[in-house]
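One chain comes next, on its own, written as structure tokens: the form predicted on its own.
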Amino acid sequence: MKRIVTVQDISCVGKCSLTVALPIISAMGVEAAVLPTAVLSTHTAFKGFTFRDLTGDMQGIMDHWKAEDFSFDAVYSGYLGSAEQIECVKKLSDFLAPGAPRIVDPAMADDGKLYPGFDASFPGQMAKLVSGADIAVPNLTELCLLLDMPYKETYSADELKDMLRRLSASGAKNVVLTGYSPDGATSEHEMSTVGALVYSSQDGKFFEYCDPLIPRRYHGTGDIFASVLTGAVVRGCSLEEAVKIAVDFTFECVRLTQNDPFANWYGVNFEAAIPYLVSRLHK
């Protein structure tokens, strides 16, 4: 069985980070090892959450793994709370099997601004990690920050393609822009479809794939997308096929959630969509 290691925080309540990555990757038939970065009582949309930083434990965990001679078929990093944690992720390259991908979701911003707790120097640190990625998975705000560009409300297709080329030129082999709309808009009020725009430096080609927009916003959908993408790539899917599966599964999660009158506001009902994901993988 293939094994990946994912580096993210744990929100004890709230569907994001490891609480979605673990079940989704496992359901895809891939072993999910974890290097937790922090433990939170809830995700950060709740008020008064507790937070315990695990940076001090990360090196000891990796030292034990080295002693046990563990190896992984991919490294997948998500929300990282500090430059020190970024350095820990870089060291995980020593545990990778030959040809294993490094997948970086630079989870640090949305809607034109950094998440609380990050200062202006953090995007520069994250850019160093992204430069070594085989697949980088930023949203539009994160893409702007990684390129040190101002965020704006609309972009032409040519502008977005140029931005993906620029990020790839820094070293990332493939860039997958999430929350992409062919309409060029960033506002959901102006979008009709949403999905991903992909650039591969190996052949210089672009690929886009979108589903109809469901005008609802839920926490953690980016983590769901990146987790499915990682699982599919490690299973042997091409990047194009992995993106299609990830877009469609995220759409299915939102569709099921919007139709559930008892759904919680803090995340999508991804659990109910797991049968769809398993069926899709076995087609």
Ligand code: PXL
The other form holds:
Amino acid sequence: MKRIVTVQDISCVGKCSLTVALPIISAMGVEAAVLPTAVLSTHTAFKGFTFRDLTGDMQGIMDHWKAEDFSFDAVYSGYLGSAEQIECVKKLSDFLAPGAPRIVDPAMADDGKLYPGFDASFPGQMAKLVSGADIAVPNLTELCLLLDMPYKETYSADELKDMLRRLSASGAKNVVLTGYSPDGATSEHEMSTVGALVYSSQDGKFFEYCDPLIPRRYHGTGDIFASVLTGAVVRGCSLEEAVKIAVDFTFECVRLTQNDPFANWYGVNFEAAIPYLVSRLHK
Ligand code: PXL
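Switch from the form predicted on its own to the form predicted together with the named molecule and print that structure.
Full assembly next; the chain just shown is listed first.
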């Protein structure tokens, strides 16, 4: 069985980061080891969340893993607890089996704003981690921050392609932009489909894949997308196939949530979509 390590926080309630990545990656038949970055009572869209930074524990955990001679088939990093943790994520490359990918979700911002707790210098640090990624998975806000560009809501397809090329020029081999609309708009009222735009530096080509837009915003969908992408790539899917599965699964999660009058406001019903994911993998 393949084994990955994922580096992100534990938001005790909130359906994001590890509470999403673990069940999804496990359901895909891939073992998921964890290097937790912080423990929060909830994700940061709640008021009054607690936050314990685990930076001080990470090196000791990795030292023990070294002594045990563990290796991983991918490193998948997400929300970090501090800029210093970027060095820890980089060191995890030493544990990678030959050819194993480094997947970086620069989870730090959305809707034009940094998440609470990150200061203005953080994106510049995160850009260094992204430059070593085999697959980087930013949303539009994160892409702007990584390129040190002001955020705007609407971009043409050509502008976005140029931005992906520029991010990749700083080192990331493949860039997968999430929340992409082929209509060239990101404002909910203007677009009718949503998905991912992908650039691969190896052949200099783009591809895009979208599903119908459900015009509501939900928390945690970026983590769901990146978790499925990781699981699919590690199982041997091409990047294109992995992106299709991740877009379709995210769509299915949002569709089920929207149809559930009792759904929580803070996350999507990804649990209800897991049978779909498993059956999709066996197609
Ligand atoms: O979904 C990304 C994420 C992860 N972890 C924490 C967050 C968020 C988004 O807000 O707050 C703690």
